[in-house]
Amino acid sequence: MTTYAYETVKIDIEDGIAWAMLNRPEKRNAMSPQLHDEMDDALAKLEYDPQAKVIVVCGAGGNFSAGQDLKKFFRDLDSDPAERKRSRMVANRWRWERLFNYEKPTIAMVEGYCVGGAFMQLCGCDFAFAAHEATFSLSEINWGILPASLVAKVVADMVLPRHALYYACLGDAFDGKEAERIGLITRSVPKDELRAAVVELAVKLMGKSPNALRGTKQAMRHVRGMPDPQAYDYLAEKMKASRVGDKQDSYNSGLKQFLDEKSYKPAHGAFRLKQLADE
């Protein structure tokens, strides 16, 4: 069994759902270099842990994350350029490079504060659910910098340009309902319904073919920046790749159950998965 022992990150796996929790509640889960190192390590292990089918990125103590820890991530590293560069590389890797191409479906669960640099893992996850009462803020403008790293890029790609400009240039806070309205998150729900809504989504995702789901979510992310001819070629090859090593034999299983057994309707649910032993 994979071991997850950290100080600033907590991992709980239950019924196939891995809760990857930023665990600095006394700092509203502001991200330190240590937290970045530990989350990077945790996500690398969870990606190939057979017990973890869906990853939920969340925060301890009622907050998603207050962004970067201004003292530990900025001021304390000003005189150590080598460590500053290393920490920034690790921070970017788990919040974007890992999550963007992750093998398994990922969900951001936002309650409390989601500020500044936390928008990277918010947008890096495949889905994002938030409490109506959550507080979002691109606050960088309010302390004299711009949304750096990839924050400006991922927000500009996620929402309409007018919304991105408004909230980046003003730094105004907004709630979960507004985050859903502008397309920053998938859904906003009352706080006391948030965890149940996330579990419901995770269960639905676990009912899909893992290979087909992985290929689909990666394809949807990558084709956005492709011209049509490139997208045609990419999707054709992605289709072939998704069938390699597919223990569910998804293509043939789906066709057989629909055409021959008439046991399901694709518009109303997924085909029946085989029961496979975890490796």
Given for the second form:
Amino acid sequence: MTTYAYETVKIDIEDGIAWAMLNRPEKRNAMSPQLHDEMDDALAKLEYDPQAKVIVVCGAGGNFSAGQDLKKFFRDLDSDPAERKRSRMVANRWRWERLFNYEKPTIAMVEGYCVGGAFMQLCGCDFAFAAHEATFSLSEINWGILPASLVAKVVADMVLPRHALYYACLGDAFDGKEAERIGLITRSVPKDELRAAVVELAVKLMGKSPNALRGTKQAMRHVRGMPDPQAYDYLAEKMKASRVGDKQDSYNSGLKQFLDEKSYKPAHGAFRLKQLADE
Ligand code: ACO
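Can you give me the structure for the form predicted in complex with acetyl coenzyme *A (ACO), which would complement the form predicted alone we have just seen?
To see the whole picture, the full complex is given below, headed by that same chain.
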């Protein structure tokens, strides 16, 4: 059994869902170099831990994250360029490279504050659910700095361009409903329904073929930047790759259920199937 012993990160695994919590509640989960090291290590382990099927990135104490730690990540490292470079590489690796290419589905669960550098893991996760009452802010402009690392790019890629420019240049706070409206998150729900909504999504994801889901989410993320000829080729190869080692043989079992057994109509999805059963 994999162990996760950290000071600034807490991992709870329950019924296939791994809750990967930033755990500095007294600092609103501001991200220190130690927290970056620990999240990077935790995500690397969770990716191949068979107990963890879906990863939820969230924060302890009612906040997602107040962004980079302005003391420990910025001021304290001003005089230590080597450690600054190392820590920045680790910070970028877990918040972007790891999450963007992750083997398992990932969900960001946002309550309270989500500020500045926390937009990296917000956009790095495949799905993002937030409380209506959550507070988002690209506050960098208010510190006289730019949304660097990759914050400007991941927000520009995720959000409609007018809204991305507005919130990056003004630094105004906005809530969960506005985050959903501009395309930054998947869904906003009342705070007291947030955890249940995230669990419901995770359970649905666990009902899919892991191979097909992995291939689909990675493909959806990678094709955005590809010209059509390259995307045709990439998707054809990705499709072949997704069938390698598929224990459930999803493609052939799907065909059998639809064509021979007539027991499943994939286009209706699970909801329609339930409706049919109820009729
Ligand atoms: N870096 C370092 N410490 C922080 C940070 C941060 N980003 N955010 C909060 N803290 C610390 C505070 O200094 C305070 O510490 P103390 O108890 O030792 O004094 C503690 O966390 C609690 O913060 P408060 O401000 O008292 O909490 P409050 O709930 O009133 O406000 C809020 C929370 C709105 C998040 C506020 O702390 C804030 O604006 N923080 C800065 C957020 C920010 O701009 N982050 C972006 C940084 S730049 C980047 O990420 C690239």
